[in-house]
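One chain follows as structure tokens, the form predicted on its own.
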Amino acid sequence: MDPFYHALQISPKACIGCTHCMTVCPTNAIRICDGLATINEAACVDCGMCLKNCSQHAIFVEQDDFNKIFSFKHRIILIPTVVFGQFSDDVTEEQIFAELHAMGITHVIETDQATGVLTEAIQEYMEKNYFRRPFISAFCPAIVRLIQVRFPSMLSHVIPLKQALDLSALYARKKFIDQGVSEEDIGVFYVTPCAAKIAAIKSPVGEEKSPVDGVINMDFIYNKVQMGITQHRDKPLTPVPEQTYLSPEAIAWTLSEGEVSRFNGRCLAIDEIHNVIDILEKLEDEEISEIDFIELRACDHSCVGGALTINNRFLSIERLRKRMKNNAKNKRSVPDDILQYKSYLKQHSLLSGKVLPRSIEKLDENILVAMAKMEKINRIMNFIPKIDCGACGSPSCRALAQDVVQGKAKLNQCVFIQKVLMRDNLMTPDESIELSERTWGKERFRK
């Protein structure tokens, strides 16, 4: 199975091995070695918790070169409605659309205008597959990956449909091809509020290839648009023909409860990845039942809390709700023709492949050897303190025990074990320091 693509990267020059990222990682994907944080790519789900909590700004998100978009004659940018929540109230939608065009983009499409089609497709899928309840939304790619690596037994409940991002990209391509435009001339780029969407585009789950050609970070676009608005403040505004006025339901889609509000039955909306893990554990253990639909989002308050957003999530929510009220009050609706492509989009909404489990790390391919290793882990747990101090460079005592069994760490990395060995004259203070230097780096002990 091909490895995950990961957008999150660590800068060795900036990292000081402070453990902030390690302690918040929901999949225990981070270790400290030689004074630097390292990421276990098999365990990382690109949720962005490490990025948000890095005090040294040592973790960053890779993005495509913006100039890549100029390789195409028809330069289409897909933007989630969250983008509009980043700007202050005195910045109009018209200004944002105009500045995107001024940057060289030929067409701007809001991804959330595809949510109406997606809602119908989800409803039809749930009606045909009622026995698979509870249905789990595939909206958040970080959550899908989380289920793959930590809750594989729940994969059959994940709705195997493309999301609004993919449908809007398919719509854009089909629309221009129908107009006689060569497919090679069409470039579709997405403005992302998070790292997980980048990973989902670069290595999509359940698909061989994404219909999106590239990804641009939201903070980059925000700064470019804001700069343009400042520079062009005194110039007349150029109208943009394809500007959309989404329905309140479409605008709300990326907010918490944006999906559950569309469906009947007992529906739950959970945001923030640690809360999601708690719910998934309860579902897996059958502590809760009789659920019809579950909306799960990795970020706090969903996409407005994404790692690449600019402004306070609560203020962003307020601005988006104002937009919802204005569009409802003025009875604005989408003037575009996406509904003309509803049949086409629904026909192509099902994932072409299966969403398969991804083991973080098997103890061994041989079940008997794996059971023996698990027994060894349990024995090790009887000797270490179980206080999860992180001084060994692992996020928890159990993580250290697993690393020891897999040959990736030594039990004497535990500072408590070191003290016992020193007490019994089985280790010298110099040997203890040397072990700690391997975890935290020599420089830290020279200060």
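None of these values were measured; they are calculated from a predicted model. Take the two forms, find the largest set of C-alpha atoms that superpose within 1.5 Å, and that set is the rigid core. Numbering follows the first chain given and starts at 1. Compared with the form predicted together with the partner chain:
After superposition on the rigid core, the Cα of Arg423 moves by 2 Å or more between these two forms.
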Given for the second form:
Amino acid sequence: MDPFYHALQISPKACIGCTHCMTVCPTNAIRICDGLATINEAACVDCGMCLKNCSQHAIFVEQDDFNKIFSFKHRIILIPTVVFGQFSDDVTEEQIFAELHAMGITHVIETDQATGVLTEAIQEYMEKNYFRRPFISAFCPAIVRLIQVRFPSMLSHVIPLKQALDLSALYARKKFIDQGVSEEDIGVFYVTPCAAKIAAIKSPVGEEKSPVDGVINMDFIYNKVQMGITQHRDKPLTPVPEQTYLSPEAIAWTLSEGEVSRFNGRCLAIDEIHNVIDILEKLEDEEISEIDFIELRACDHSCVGGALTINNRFLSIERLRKRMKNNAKNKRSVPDDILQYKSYLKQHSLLSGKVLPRSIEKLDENILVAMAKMEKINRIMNFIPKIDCGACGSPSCRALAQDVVQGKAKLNQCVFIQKVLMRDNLMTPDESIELSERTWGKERFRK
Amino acid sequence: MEFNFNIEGGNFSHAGAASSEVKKVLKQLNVDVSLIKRIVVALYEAEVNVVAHAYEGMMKVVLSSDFIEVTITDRGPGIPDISLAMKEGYSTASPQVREMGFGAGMGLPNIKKNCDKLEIVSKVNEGTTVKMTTFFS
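The form predicted together with the partner chain is what I want next, because the block you gave corresponds to the form predicted on its own; please supply it.
Let us now look at the entire complex, which starts with that chain.
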């Protein structure tokens, strides 16, 4: 199976191996080795918890070169509504649209324009497949990956539909092709609030290829727009013809409860990945049942809490709520030609492939070997301290025990064990330092 | 391999904790996911039975390469008529227990549906032992 593409990167220069990222990672994907955090690519789901908790700003999100847009004649940018939530009230939507054009974009499309079509497609899928209840939304790519690695038994409940991002990209391409533009002249770029969406575009789950050509980080676009506004302060504003005034429901889509508010029946909306894990455990055990639809988002307060957002998430929500009110009140006409493409988009809304399990829980393929390993882990657990200090470079005592039986770590990395060995004259202080250097790097012990 | 868990009678806030632990073990052993689901559903029902009806109980899990055998023994009122208790919808749960969403009378029938072998031994005013076996292949 192909490895996941990961947008999250660690800068070896900035990382001090402080363990903050390791302890918050919901899939135990991080270890400290040689003084640096390292990510296990099979386990990482790109949720961005590590980035948000890094005190050294050593974790970053790799992005495509912005200048890539200029290799296309028609440069289309897809923006989620969260973009508007990043700016303070004195920056108008007209200014944001105008600045996007000023930096070289030829056409701006709001991805959440596609949520009306998507809602209908989800509704129809749920009616046809009612026996698959509870339905789990595939909105958040980090959650889909989390289910693949930690809750594979729940995969059959995930709604296998493309999301607003993909549908709006398909719409953009089709619209321009229908106008006689040739395919290779169209470049579609997405402004992302998080790492997970990048991963979903670079290596889509349940799809061969994403209809999006490149990704631009939201913080990058934010800076560019702010800079443009400062520089063009004295120039008259040229309005952008395709400026959209989305419906309040479409604006709400990326906020918590944005999906559940569209459906009937018993619906739950959960945000923040640890909360999501709690609910998935309960669903898997059938401790909770009789649920129709579940919206699960990895970030606290959904996409406004994404790792690449700038504004405080509560202030973002405030601005987006104002936008909803304004758009509801003004009832301005929306250039909503997406409706012309409704049947085309619905036809293409189903994922072409399957969302496959990628379990990281199993100790071994063979049950006998797995049992032997589990017994060994349980024996180790009897004499390690269970205080999860992280000084061995693993996130918990249990994780160290697992790493030991998988041959990825040595038990004497545990500082508690080292002390016992030294007391019993089975290890010298020099040997203990040498072991710790392997985890924390030589530099640490020279200070 | 063997695991033991205590089950506290009357403590609904903790009901399901033991079955959840067993689920984690089975995931690590690479047992088929649909099988894990069946086993955990049966265990959860049996665990809730102890919480809802008995004073205290023990869950003993014995694992081998081709089956899992779980024995839940409780000290409690016992079941006077096991064949009646096996009927769907039959319940002796108190109104308080039903208010918490438990006691719909689906417990034992659901356990039977979700395991390969079920043995129940019960003595009124002493307790009940439920033994569930599920084969991996």
